[in-house]
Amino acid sequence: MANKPLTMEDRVEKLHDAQAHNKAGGGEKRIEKQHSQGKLTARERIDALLDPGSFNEVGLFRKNRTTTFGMDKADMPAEGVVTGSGTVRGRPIHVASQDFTVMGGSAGESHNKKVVEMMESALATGTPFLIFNDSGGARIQEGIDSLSGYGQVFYANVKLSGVVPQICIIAGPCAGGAVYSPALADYVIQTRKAQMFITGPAVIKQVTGEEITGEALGGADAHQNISGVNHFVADDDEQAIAIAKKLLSFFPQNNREDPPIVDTDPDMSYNPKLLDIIPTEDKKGYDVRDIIKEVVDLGDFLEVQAGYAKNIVVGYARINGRSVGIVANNPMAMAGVLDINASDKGAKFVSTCDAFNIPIVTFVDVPGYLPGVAQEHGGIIRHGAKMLYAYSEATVPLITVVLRKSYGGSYLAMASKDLGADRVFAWPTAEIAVMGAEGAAAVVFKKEIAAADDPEKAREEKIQEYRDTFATPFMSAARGLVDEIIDPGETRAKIANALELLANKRKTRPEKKHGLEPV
C-alpha cells in the first residue's frame, strides 16, 4: 500500500520541528554550561541587541560540505553561527553571532560564508554590521577550506571599512587567525569573560619559555591597558550590548549619511564652572574630562580606549544634539604629551570620525612630543606623523579649543589652523609658542643672561618677556591662527554655533587611489 501523501499541515509541522531543532543549538546541556559561565547564548545575544520581533534570520539550515573525519555525520545546527538582520532602536543592522554550544563555535567554510554574506548585505544596503565572537577558532577538520573562509571574512572587513560601521563584541574565546577580523573592525568591545590572542600561553611557553596565564595574556584588561586592541571593556554580555547600542547612536548608517540629530539639551547659557577647572599654576595637572563634561550635552561622554594612552582622551558626545568626536590632551597623565601610543590612538579616532561624517572637537593642552631614546627608537617620528596625516586628511568640520599649552610640533598636530581646522578658539590661558618660555628664553636670550650681573634675575625677566610676547593667544590671533579668544564660560555656545555654521561644509581632496598613511 502506497504511503499517504503529506498534507501541507504535515509539511509545516516538519518545518517547525526542524526550525526548533536548529534554534536549540548544541542542546540543553551545552546551553546550561554556557549560562553557568555567565554568558548568553548566540541567540540570546541577538535578542538582547535587536528590537523585539525585528530579527530576520538567514541560513538557519546551512550545512558544511566536508565529509572527512566524520563531519558528514556531525549535527551542527545553523553551522555554528546565527546570522540575519534586524533593527536597533528602529535602525536596520546586519548581525552574526557565533554559537559556542555548536562544536565550540568553530569556524569552517560554510560558517564563514554565512558571516561574509551578512557583511556583503550590510555593504549593499548601507547598514552597520555587528558580530559576536565566541569561537574555539578554525574548524581543524575542514583544513584549508576553513582558512579560506577566514580569508574571505578579512577581505570583506576591508571592503566594508569606511563605508558602514563595523563593531565586534568579543564575548568568548578568540584565538589564532580569528583575531584579525576584530582588528580590522572599527570597534572592539571585549567582555571580562573573553580572551583573545594569536598564540596562547602553552605555545608561548613552548617557543619562548615565557610563562603567563590566558587572562594576563589576552584578557580584557590586558588589551585595554597594555595592547590597545580593544576599545571598550564590559563586565558581561548585557553591558557589552548596551555599549554597542550607545556607540551606534552616534553614527550614521553609512558613509553617505550624516549622523542623526537628537533632541537633547539646548541650554547654551554661560557656564561659570569652566573658569575654575584649569589651575592657576601652569605646571599643575587637571582632568580634561571635567571640561568635556561641562561642554557636551547632559555631560554625557562615551570615552573610547579609556585605559590606553591616557595622556590623550577620545570619545563621542553630542553638542546641541549633533554627534561629535572629542579629542583632548589630558594633563593628568604624562602632562598631556603626545607619545607613540597617544599618536596612534588619536589618529585612528580622527580617521574614524572623518570616514563617517562626525565633526571633531579638539581640546588642546599639550607641551610637546615625549622625548626619550625609547620613543625615538620606537618610531615617534612616523607614529607622531599619523596625527598630522589624520587631521590634514579630514574633511569633516574641525573645531579646536586651545585651553593652555600648545607648543612646537604638537601644536600643529592637535588640529591647528594650518592643518585644516575650520574654527580655532583660545581661552585666555592659552600659551601658543615654539616651546615653553623657560626653554625658549634660555636659547633666545642666552648671551644677555650670561652677561648680566645677576644671571638668575635676568633669566626670570627674560622668561617673563618671552611669555608676555609669545606665550599668549594674542600673537596667534594677530596672525590669524586663532579665530577668537573666548571667555571659557562661553565655550559650549561657541562650539554649538560653529557646528551649525559648518553643518554643510564641503571639502574635496585631490583625486587619487588612496593616500599613504605613515605606518
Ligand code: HXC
Second form
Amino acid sequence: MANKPLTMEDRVEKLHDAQAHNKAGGGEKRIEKQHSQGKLTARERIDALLDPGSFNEVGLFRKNRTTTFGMDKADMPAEGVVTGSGTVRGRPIHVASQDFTVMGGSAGESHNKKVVEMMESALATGTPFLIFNDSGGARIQEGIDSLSGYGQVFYANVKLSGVVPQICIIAGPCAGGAVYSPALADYVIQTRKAQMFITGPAVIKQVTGEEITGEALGGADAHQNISGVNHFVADDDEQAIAIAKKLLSFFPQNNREDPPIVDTDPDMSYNPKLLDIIPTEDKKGYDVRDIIKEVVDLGDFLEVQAGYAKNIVVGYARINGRSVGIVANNPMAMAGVLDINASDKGAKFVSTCDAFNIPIVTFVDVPGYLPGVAQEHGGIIRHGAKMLYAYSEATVPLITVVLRKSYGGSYLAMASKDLGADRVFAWPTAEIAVMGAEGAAAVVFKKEIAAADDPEKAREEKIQEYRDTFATPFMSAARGLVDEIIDPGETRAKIANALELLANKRKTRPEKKHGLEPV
Ligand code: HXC
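Switch from the form predicted alone to the form predicted in complex with this ligand and give that structure.
Complete assembly follows, chain above in first position.
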C-alpha cells in the first residue's frame, strides 16, 4: 500500500522539528557548560545584539562535506556558526556567531564559507559586519580545507576594510591563525572570558622555555594594556554587546554615507570650567579627558584602547549631534609625548575615522617625539611617520585645538595646518615652537651664556627671552598657522560651528592604486 502523502501541516511540523533541533546547537549539557563559564550561547549573543524579532538566519541547515574521522556521521547543527542579518537600533547589520557547543565552534570549510557569505553580503548591501569569536580554531578533522576557509575569511576582511565597519567580539578562545581575522577587522572587543594568542603557553614553554598562564599571555587585560591588540575590554558578553552597539552608533553604514546626526545636546553656552583644567605651572600634568568631557555632547566619550599608550587618548563622541573622532595628547602620561605605541594608536584611529567620513578633532599638548635608544632602535622614525601619513592622507574635516605645548615634529604630527587641518584654534596657553625654551636657549645662546659673568642668570634670561617670543600662540597666528586664538570657554561652540561649516567638505587626492603607508 502506497504511503499516505504528507500534508502541508506534516511538512511544516517536520520543518519546525528540524529547526528546533539545529537551533539547540550542541545540546543541553554543552549549553549548560557554556553558561556555567558565564558565557552566552551563540544564539543568545545574537538575540542580545539585534533588535527583537529582526534576525533573519541564513544557513541553518548547512553541512560540511568531510568524510574523514567520522565527520560524515557527526551532527553539526548550523556547521557550528550562526549567521544572518538583522538590525541594531533600526540599522541593518550582518552577523556571524561561532557556536562553541558544536564541536568547540571549530571552523571548517563550510563554517568559514558561511562567514564569508555574510561578509560578502555586508559588502554588497553596504552594512556593517560583526562576528562573535568563540572557537577552538581550525577544525582539525578537516585538515587543509579548514585552513583554506580561514584564508578566505582573511581575504574578505581585507576586501571589506574601509568599506563597511567590521567588529569582532572575542567571547571565547581565539588561537592560532584564527587571531588574524580580528586583527584585520576595525575593532576588537575582548571579554574577560576570552583569550587570544598565536601559540599558547604549552608551545611557548616548549619553544622558548618561558612560562606563563593563558590569561597573562592572551587575556583581555594583557591585550588591552600590553599588546594593544584589543580596543575594548568587557566583563562579559552583555557588556561587549553594549560597547559594540555604542561604537556602531558613531559610524555610517558604509564609506559612502555620512555618520548619522543625533539630536543630543544643542547647548553651546560658554563653559567656565574649561578655564581651570590646565595647571598654571608649565610642567604640571593634567588629564586631557577632563577637557574632552567638557567639550563633547553630554560629556559622553567612548574611549578606544584606553589602557594602551595612555600618552595619547583616542575615541568617539558627538558635538552638536555630529559624530567626531577625538585625538588628544594626554600630559598625565609621559607628559603626552609621542612614542612608538602612541603613534601606532593615533595613526590607526585617524585613518579609521577618515575611511568612514568621521571628522577628527585633535587636542594638542605635546612636548615632542620621545628621545631614547630604545625608541630609535624600535623604529620611532617609521612609527612616528604614521601620524604624519594618516593626517596628511585624511580628507575628512580636521579641527585642531592647541591647548598648551606643541613643539617640533610633534607639532606637525598633531594635525597641523601644514598637514591639512581645516581650522586650527589655540588657547592663550598655547606654545607653538620648534622646541622647548630650555633646549632652544641652550643651543642658540650657548656662547653668550658661557661668556656671561653669571652663566646661570644669563641662561634664565635667554630662556625667558625665547619663551616670550615663541611660547605664545601669537607668532603662529601671525603666520596663519593658527586661525583663531580663542577663549577656552567657547571651545565647544567654536568646534560645533566649524563642523557645521565643514560638513560638506570635499577634498580629492591624486589618482593612485593606494599609498604606501609607513609600517
Ligand atoms: C575540532 C575541536 C577543536 C578543533 C575543540 N574541539 N577544538 N574539534 N577541531 N580545533 C572540540 C573538542 O573535541 C570538544 O568536543 C569540544 O570541541 C569542546 O572542546 P573542549 O576541549 O572539551 O573544551 P575546553 O576544555 O573548554 O577547551 C577549549 C580549547 C580546547 C582550549 C579551545 O578545545 C583546545 O585546545 N582545542 C584545540 C585548539 C587547537 O589546537 N586548535 C587548532 C589550532 S590550529 P566534544 O565532542 O568533546 O564536545 C589553527 C590554525 C588556524 O587554528 C590557522 C588559520 C590560518
